[in-house]
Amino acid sequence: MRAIIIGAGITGPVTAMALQKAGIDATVHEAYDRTADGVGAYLTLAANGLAALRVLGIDHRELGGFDTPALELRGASGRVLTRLAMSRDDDAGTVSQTVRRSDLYVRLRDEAVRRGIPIEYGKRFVNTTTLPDGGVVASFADGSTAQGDLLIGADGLHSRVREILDPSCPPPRYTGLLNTGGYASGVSVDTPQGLFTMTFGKRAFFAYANRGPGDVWWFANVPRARAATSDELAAWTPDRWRAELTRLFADDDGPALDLIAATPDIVPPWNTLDLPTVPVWHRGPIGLIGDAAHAISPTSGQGASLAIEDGVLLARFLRDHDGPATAFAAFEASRRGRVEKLIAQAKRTSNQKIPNPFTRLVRDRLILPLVGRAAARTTRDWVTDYRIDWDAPADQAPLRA
C-alpha cells in the first residue's frame, strides 16, 4: 500500500512516520518551497499529543520546548481566580511542552526524512482522480502527478482536499478573537518557570510563561466583532499594532506592558478560526486528517496534539482494515465525537475572553473557582489522559491513563 499525503506541516510528517511503522509507504507533498523555518508563534503540546509521539519513538525532551505543567488564571486587577494543571504526570513523566511552531515543524520534518520518508516541496495540490482499480492520482499546479492507493488530506484549515470532497462544506468559523504574541527578552517576571499566567483583562486577554531568566513567551487574544479582512490585517503595521496592544492593556495589573515593550518583533495579528463540524471526512480512498477535518481554536491547547493523535490512529486503522475506505470510515467513527466535543469546549472558553461586565462577574466569582475545585478533585482527564496502545487492535478504544 502506498499513501499520498498532502501537507508537510505537523500532521503530514507524523502521519507518514506512523504509516511507516504500520508497513505502509508514504510520500509527503508540500505546496511551499520549504516549510516555515524560524517563522511564527508557538504552541503547547499536551500530554496526550506527547504520548502519541512517543508511540513513534519521539521523545518530548528533544522537541526544543520547555515544561509548562500548570496555568494560573487572574482577573484584570491581578487577583488569582484559580490554578489548573495543564496535564498530569504519567509513568513516562510526560508534562505539557511549549515549543515554537517552526521548531516543531523542522524537528518532525527532519526526523521523517532521517527515516527515509520522501518530502517533495513546491507541490501545490490541485485535484485528484480515483482510478478504476481503487487507486488515486494527485495532480499538482506544476503539472506533475503522483499515484498511490490512498490520499490523505493533511493540508490544514483551508484544505483543498476538503474542498474537493465536499464543495458545500461550511467555511471556517471566526471565533471573535484576533491572535498575536511574541518573545520578550531581557525582562523578568515574578512567576515560577513554566507557569502560564493568564489574565482576563478589561479589554483583551493576555498570557505569558517564564521560560527562564530574561526569556518570557506571551500571547494575546483581542476581541473583535467580525473577522479582519486581509487588507485590514495588513494595515496593522508593527508600530501601529504595538501601540494598539499597549492601549488595550494599559489599565490591567501585570507585566503586559513591559513584555510588549521588550519584544523586538511582535507576531502580526491573525483571525482565530475553527471548524465546528466537517460533514464529509472521507470518500473511497481519500480522507481528511488534522485541521483539514477538525480545526480547533488555539484556546484549547489541543490543536497539534489532536493532529498527532490522528496520524497515529489512522495508521493503526489502515494497518488493521482491508482497505482505505473501511479504514477511513472506522477512523472517523472513533474520532468525530472526541474532536467535536473539544471544539465546542474551546469555543466556550474563547467566549469567556470577550469582555462583558455581567459575564465577567459570573466567570470570576462563580465559574472559574468551581472549575478549579472540580479539577483538584478529578483523578482522570478525558482530554489529556488519552493514550494510544499501538499493539492493540485498531477497533479497540484508546486508553485513559
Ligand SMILES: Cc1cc2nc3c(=O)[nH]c(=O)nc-3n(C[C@H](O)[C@H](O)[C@H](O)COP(=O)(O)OP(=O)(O)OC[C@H]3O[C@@H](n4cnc5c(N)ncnc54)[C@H](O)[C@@H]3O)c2cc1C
Contents of the next structure:
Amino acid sequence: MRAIIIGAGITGPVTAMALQKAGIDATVHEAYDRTADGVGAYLTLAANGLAALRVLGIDHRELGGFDTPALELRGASGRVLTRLAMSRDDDAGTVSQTVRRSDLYVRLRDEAVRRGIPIEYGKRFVNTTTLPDGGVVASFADGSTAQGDLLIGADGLHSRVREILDPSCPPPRYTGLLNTGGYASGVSVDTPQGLFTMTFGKRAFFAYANRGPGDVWWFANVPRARAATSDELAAWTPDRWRAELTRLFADDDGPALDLIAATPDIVPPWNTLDLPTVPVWHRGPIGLIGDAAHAISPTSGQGASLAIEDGVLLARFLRDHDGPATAFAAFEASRRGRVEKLIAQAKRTSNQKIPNPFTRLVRDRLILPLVGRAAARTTRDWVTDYRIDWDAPADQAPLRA
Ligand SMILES: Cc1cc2nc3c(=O)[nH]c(=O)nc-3n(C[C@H](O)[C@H](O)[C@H](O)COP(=O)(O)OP(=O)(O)OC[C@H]3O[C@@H](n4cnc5c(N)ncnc54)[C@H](O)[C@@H]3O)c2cc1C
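Based on the form predicted on its own presented above, generate the structure block for the form predicted together with the ligand.
Up next: the whole complex, starting with the chain shown before.
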C-alpha cells in the first residue's frame, strides 16, 4: 500500500512514521515552503500524546520542551482555587512537555526525513480523483499530481480534503476568546519551575510557566463576543496590543504586567476556533485525521496529543484491515466518541474564562473545588492515561484508559 498524506504539520509526519512501522509507504505533501508555521506560539503535549510518540520510538526528552507537570488555578485576587496534575507519572516517567510549536514541527519533520520518509514542500493540494481500480490521484496547485492507494487529509483546521469530502461541512466555530502570548526574559516569578499558574482575571485569563531563571512563557485569553475580522486583527499593532493587555490585567493580582513588559515580541492575537463535529471523516480511500477531523480549542492542551494518537491508531487499523475504506471506518468508530467528548469539555472550559459574576461564583465556589477533590481521588484519567498497544490487533479493545 502507498499513502498520500496532505499536510506536514504534526499529524502528517507522525502518521507517515507510524505507517512505515506498519509496512506502508507514505509521501507527505506540504503546501508551504517554509519549515514551520505558527512561529511564536507554543503548546503543551500531555502524557497520552507523549506515550503515542513513544510507540514510534520518540522520547519526550528529544522534543526540546520543558517539564510542566501541574497547573494551579487562581482567582483575580490571587486566591488559589485548585491545583491539578497535568499528567500522572507512568512507568516511563513521562511528564507533560511544553514546547514551541515551530520546534515540535521541525523535530517531527526532521525525524521523519531521517527515517527515509519523503516530504515534498510547495505542494498545495487542490483536488483528488478516485480511480476505477480503487487508487487515488491528488492534484496540486503547481500542476503536479501524485498517485497512491489512499489519501490522508492531515491538512489542519481549514482542511481542503475535508471540504472535498463534504462541501456542506459546518465551518470552524469561534469559541469566544482571542489568544495571545509570549516569552518574557530577565524577569523572575515566585512559582516553582514548570508549574503553570493560571488566573481568572477580572477582564481576561492569564497563564504563565517558569521555564528557568529569568525565562517565563505566558499566554492570555481575551474574551470577545464575535470573532475578529482580519482587518480588526491587523489593527492591533504591537504597541496597541501591548497597551490593551496592560489595561486588561491592570487590576489583577500576579505578575502579568511585569511579564508583558518583559516580552519583546508579543504574539499577535488570533481567534480561537474549534470543530465540534465533522459529519464526514472518510469516503472510500480518502480519510481525515488530526485537526482536519476534530480541531479542539487550545484550552484543552490536547490538540497535538490527539493528533499524534490519531496517526498511530490509523496506521494500526491500516496494518490490520484489507483496505483503506474499512480501516478508515474502524478508525472513525474508535475515535469519534473520545475526540468529540473532549472538544465539548474544552468548550465548557473556554466558557469559564469569559468573566461573568454568576459564572465566577459557581466556578470558584463549586466547580473548581469539586474538580480538585475528584482529581485528587481518581487514580486514572480517561484523557491522559490513554495508551495504545501497538502489538494488539486493531479491532480488539486496544486501549487502557
Ligand atoms: C497557537 C496555538 C496553540 C495551541 N496550543 C496547544 C496546546 O497547548 N496543546 C495542544 O495539544 N494543542 C495545541 N494547539 C493545537 C495544535 O497545534 C493542533 O491541534 C495540531 O497542530 C494539529 O496538528 P495537525 O497536523 O492536524 O494540523 P496542523 O498542525 O495545522 O498542520 C496542518 C498542515 O497542513 C498544511 N496544509 C494545509 N492545507 C494544505 C493543503 N491544501 N495542501 C498541503 N498542505 C496543507 C499546513 O500548512 C500545515 O503544515 C494549539 C494550536 C494553536 C494554533
